[in-house]
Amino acid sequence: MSKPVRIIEKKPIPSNAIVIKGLPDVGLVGLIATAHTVSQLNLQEIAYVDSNLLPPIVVLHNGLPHSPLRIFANKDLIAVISEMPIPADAVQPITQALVDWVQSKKAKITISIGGMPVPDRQNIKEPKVFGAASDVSVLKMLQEKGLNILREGYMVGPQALVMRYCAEKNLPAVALLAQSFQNYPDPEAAAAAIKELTNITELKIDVSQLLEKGEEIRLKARDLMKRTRQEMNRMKKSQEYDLPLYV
């Protein structure tokens, strides 16, 4: 029986690098962010996620197609971005298969992108971002850095998910959540994610480019910010506004 997710590795995989994922979500942070970090570091195509799971898309670039679940890569680092919404109920094995297949790469830290939905989101200039950590060794180096931690809350979808089975597997991660619009693609936020991101690893990447182009990719990704949001309610990713009581 063939296995529900395969990851078809097209070029020679790097060991111990940086894996950032940028999966659409709120706001979508960590898409924007990923994919400007692609674009920015010049990283290639080294494979992509097949699987029935998903719906029967490709995307077109320069008149090629494409699965719109691709991992990108250098020799130091590989970013892993789709540009669909994950199907709510592909997340778990796809994520599980995502995280299996970068333990078997020996990767140094997994880091995924993501966005922190707050109401008033249109009156923050710069907004902040918060870290989580898969265990205490991990969480310590981002309190080294100066990075706000989120302490108490829900983690709702892949990035939740991640953080889950690397915790698992001993696998050393991080969340950075940025402060976000919920339902508009905020480049901004996926800015500032970038430059904490910069800040815990020795990755240089300049935002400039991104902040200039922030109304043009707001009009781009409108449509799958709409499809996005489908999928995040069927997470129930509203949870995340909640707290968790502890008895």
Contents of the next structure:
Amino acid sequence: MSKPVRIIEKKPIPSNAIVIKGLPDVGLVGLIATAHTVSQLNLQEIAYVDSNLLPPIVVLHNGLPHSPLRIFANKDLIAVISEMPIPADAVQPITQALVDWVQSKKAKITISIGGMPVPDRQNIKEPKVFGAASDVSVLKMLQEKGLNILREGYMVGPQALVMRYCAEKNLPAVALLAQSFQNYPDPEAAAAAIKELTNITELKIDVSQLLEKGEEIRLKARDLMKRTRQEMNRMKKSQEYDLPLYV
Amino acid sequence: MMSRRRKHSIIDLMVEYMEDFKIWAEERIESAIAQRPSWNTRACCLEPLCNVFVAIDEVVVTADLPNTNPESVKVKAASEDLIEIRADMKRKMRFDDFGITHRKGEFSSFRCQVRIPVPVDTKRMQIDFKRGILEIRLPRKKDYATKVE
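Switch over from the form predicted on its own to the form predicted together with the partner chain, please.
Expanding to the full complex; the earlier chain stays at the top.
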């Protein structure tokens, strides 16, 4: 019987690379940030995800079909992006498969980029970015880099499971969460997340174009945001607002 | 959808009902909206992303209106529970601008109607526009409150 999630490799995969993941979520922060990184660093498509858990969708680019869930890379960096929301029911198996794949490629670290919803986002000029880590040594690294640490709270969705599975497998992982709109595409938050990404890695990514094209991105990302919102509701994403009980 | 569980106070129960209702309503609204395109070539308009938040004393409606002139934003109460939003774009958008070449049409404005799920006083609505986000605050009507025995 075939596996429910298959990662089809088209080109050789670099080992010991940094992996960034930008799946559609709050404010599409991770997707916008990762897509901008792919474009800025001119990463090449090296693999894609195939699964019967995903809707029957292909994305056409320049007249040719592509999987919406694709993996790009150069020799130092691997980037995972999805041009459609991951259905709530498929988040667990797809995340698990991606983490297994990352482990098999001996990645240096996995960094999930996402948004942290704040109700008064329009009043925030410069969104703060918070970090969470899969183990104590990674947490220490984030603190040494001066990142705000997400100490208590809930994470819901793909980046939550990436953190959990990486922690279970002793793989170093970070979640970078920028303050953002929950239901509106947020390129400014994506730019803030990229700045922290460059702070904790040696990557050099210019965000000026991303900020210049902010309004255009917000216009173009409306429909994807609308569909992502439906899946976030199914995942009970609003639980991230909840006050946790620690005893 | 609304499973009644044992709660210690009526407030807990009401909060739970409201949360359940919100999720249920949002899912239905979202699925209805997702069935139709977010653009209208005849009216030359795009439908903005909107959000309705029901707070204890007010309803807050927001809309994402990128590429719009703040002076052109118009908000009207079409009825007691329906708010109409219109705004002109700074620059017309064509399907080409979205990379789509198999459709023809251009868009010069945003337009939408937002249904308010609880009674509000539309005469006292307050409007703010910041960072391309329209925010409309509508005080809730108080005369529907029921006395707790």
